[in-house]
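In structure tokens, the next block holds one chain alone, the form predicted on its own.
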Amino acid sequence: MSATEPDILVVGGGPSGSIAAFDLAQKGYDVLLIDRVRHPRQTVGESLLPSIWRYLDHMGVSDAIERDGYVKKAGGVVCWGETISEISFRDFAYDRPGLHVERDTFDLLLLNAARGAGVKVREGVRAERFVEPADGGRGEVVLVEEDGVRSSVFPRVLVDASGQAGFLARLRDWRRLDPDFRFVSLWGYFAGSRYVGAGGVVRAFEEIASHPPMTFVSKLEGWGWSWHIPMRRLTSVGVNVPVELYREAVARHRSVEDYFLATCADTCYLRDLLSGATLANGEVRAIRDYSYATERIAGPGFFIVGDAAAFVDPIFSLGVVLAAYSGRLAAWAIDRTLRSPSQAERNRDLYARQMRGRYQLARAMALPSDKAEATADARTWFDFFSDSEKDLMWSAASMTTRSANVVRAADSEAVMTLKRQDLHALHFL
């Protein structure tokens, strides 16, 4: 491979970038992947649905996941107003668990799998400029090293997997914030937290290996919510609050950290789980307006994948699975395009329609029932799921009173029978 003329340049070494790079290298292409930071690096998004195993199996990393001892997630418990509900994955024909992972080591595992497939990886390098190819030739991407040295590479195709940084979206002014998801998200990691297991039983952190945890979600003021995700050593805890409420509330506290801890302490059941726990390093992280879409996610010489393309509210843990799917789909479309350039526009359109449909359905699931309507693309995506996966989506959405949008997406007036268990109380031991 020429150092300056790879077949494919992937910008970003998260799940979508690693999976796209892995697939394209396996298909015989010369692939260069760059990342502006060095792995392992910390990021949020620790809760993974059982669907992730199909991608882990595909990349050959499932045995390593098992050996590393990531926490196995049995399902979810949601406290939404006066209703407490539980979903267990085994009730939906899943024979493997979800996962709670530390994203620094998990993402590195996927990146190393891409390396093993022949992908060249350069870290500490960011993309600064992109010139689209003309007449099916090569584009140009200007790279900047950590020491400021600039150079150019000339790929046949650019895969933008730059996550929330959104390399192409920001460069071309294609990113559009979602007006219905004007939220602030705050999160931190706690040591010594208890957790919720099956049946709503609260257990000591040391019991995780023998009693798999549930992701625990609580409703906050307005239609905000909190998460509680126990991992191997620490527990990820976060709150998502509408911007207007956040501005009013944080002004009444000495700092963002005080507001975060006070919100956790004021949240029913969450405060009990965190009783006696300590905030690791006293550190609270924040991001606002995290929901957005990108106007163009495919064009001559480029595909945008994962969080660089769009991101919706993470309440149903769809993010990493959607990112993984986008990476595989983009690799498929790129391969078809390079083998048959006359089909380039058709392949780009197929990729864009499939991804927009998936994000639209994820958005519909997360919005209150009176705030969204399912589109034709969302209904098309819904048809790709098995009945058990559809049941899981319906049930999960209903736990937060948001099922009407999913029913609309299915274009069905049938009344759903929920596979969930209503719990009268959580038992703190």
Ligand SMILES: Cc1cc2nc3c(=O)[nH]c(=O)nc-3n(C[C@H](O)[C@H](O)[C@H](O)COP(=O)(O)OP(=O)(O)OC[C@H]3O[C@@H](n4cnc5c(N)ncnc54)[C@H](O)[C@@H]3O)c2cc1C
Contents of the next structure:
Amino acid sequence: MSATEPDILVVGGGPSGSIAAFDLAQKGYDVLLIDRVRHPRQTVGESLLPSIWRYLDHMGVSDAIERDGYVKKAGGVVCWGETISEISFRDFAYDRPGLHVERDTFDLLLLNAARGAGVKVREGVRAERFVEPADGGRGEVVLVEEDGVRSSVFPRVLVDASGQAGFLARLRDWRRLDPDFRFVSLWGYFAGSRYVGAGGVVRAFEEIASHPPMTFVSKLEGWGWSWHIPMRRLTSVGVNVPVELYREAVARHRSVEDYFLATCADTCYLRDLLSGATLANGEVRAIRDYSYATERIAGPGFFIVGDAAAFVDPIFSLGVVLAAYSGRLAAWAIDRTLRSPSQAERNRDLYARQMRGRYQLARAMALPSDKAEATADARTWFDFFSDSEKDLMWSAASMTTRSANVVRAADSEAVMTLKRQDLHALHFL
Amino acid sequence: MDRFDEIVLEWIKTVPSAQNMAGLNARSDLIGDGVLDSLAVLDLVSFLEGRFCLSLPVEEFVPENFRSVAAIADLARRLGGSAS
Ligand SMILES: Cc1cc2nc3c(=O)[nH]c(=O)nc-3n(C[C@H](O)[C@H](O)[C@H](O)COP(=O)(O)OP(=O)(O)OC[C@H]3O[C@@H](n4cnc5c(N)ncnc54)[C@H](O)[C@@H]3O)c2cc1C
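What I would like now is the form predicted together with this ligand, since the data block earlier showed the form predicted on its own; can you produce it?
The next block holds the full complex; its first chain is the one shown before.
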């Protein structure tokens, strides 16, 4: 490939970027992928739905996932006010489990699969500027190396997979924060936490290889919720709280760490799971304003994928599978367009509508009840789901009292079956 | 079953998730039963556009048009596709 004129430039080596790059390289294009950091790199988002296997199989990494022993999760348990309920993936026609993955090594596995397909990867290189192509020609992207040296590449198509950093959205001022989701997430990694297994049975961390865990979600006092995601060595624990509440509360504590640990200790069952566990390195991480949409996600010579396009709320672990889907959809649209430029407009439109529909449904699942509105895109999107996928969305949403929202947003008459077990309490052995 | 139905049915049979679907026919619910998911539909559109020399307008990218082999064949005919 020409060093400065690849067919495709992908900005970002997270799941969305690696998958888009993989597909396009497989279809025979010259693909250059850059990331401003070097992988493996830390990032949040560790609980994956079983639909992730579709993408792992496609990239040929499923054996490696098995070999490396990533934790398999059987479903989810939610403690929401007075109700504790459980769903198991096998009730929804999935023959494989979900996963709890350390994202540093997981993302590297995907990036290496892209390399294996012929993608050229350059790390420690940041995208700084983009000039849209004129008349179906090449665009220009200005890159900055770690030592500050600038250079330009001229791809036919730019895939912006820059995650929360939102390379293009920030450059063009296209990002719109979601007024209903002004949240802060705080999280840390614990050693020696007990975990929730099937049937709401609480187990010692050492049992994780023999008894698959559930992702455990708990409603916080007031507004907000927590996650508990046991992985191979450590357990990821996070709390999501509204920005205002966070500001007030932190002021009452000695430090952010102090506030985080106090919130964990105040939360239904989380305190019990964490009793005797230690916060690794005493370190608490934070991210705020991670809920937004982007005014334009496709245009002449560019597609925005994954979190760079939109993100709502991590409550249903949709982030990575959505990112993966958007990567494949964009790769499809780009390939169709390069083969037949007269379809460019149609392909962009199709991409944008699909992504809008998914975003609106994800938003309806996370919104407090009665706020969701029906939209045509959400409906189209919802009706592409299989019967068991619909059952899963509906049952999962019901655990946090959001099922009416899903039906309203999708404007759906589908007959769905609630497949969840109500637990009266967690059982400590 | 005309030529359109046959061509579409042959293609559907190559989808991995169709392999364990007993009694697959022109009326089987491909979406509800999970044979065609959102990714398989993309491959199908590529196939239809190439095989029948047609172009699918974005408004036609709705689940009703992909629900069964019969619906897909109707779509191809309606868009002026050629089965030769
Ligand atoms: C608090 C929280 C909890 C979450 N929990 C879950 C969960 O449990 N399950 C789940 O599925 N999802 C979860 N998510 C969502 C999930 O993390 C994301 O959806 C997913 O990581 C998106 O992948 P991506 O490829 O789009 O971006 P990322 O994985 O963020 O990758 C983006 C990459 O782009 C690079 N980059 C950025 N800017 C530039 C630039 N200018 N030039 C070059 N490179 C650049 C970055 O270095 C990075 O490596 C959570 C999100 C949040 C905020």
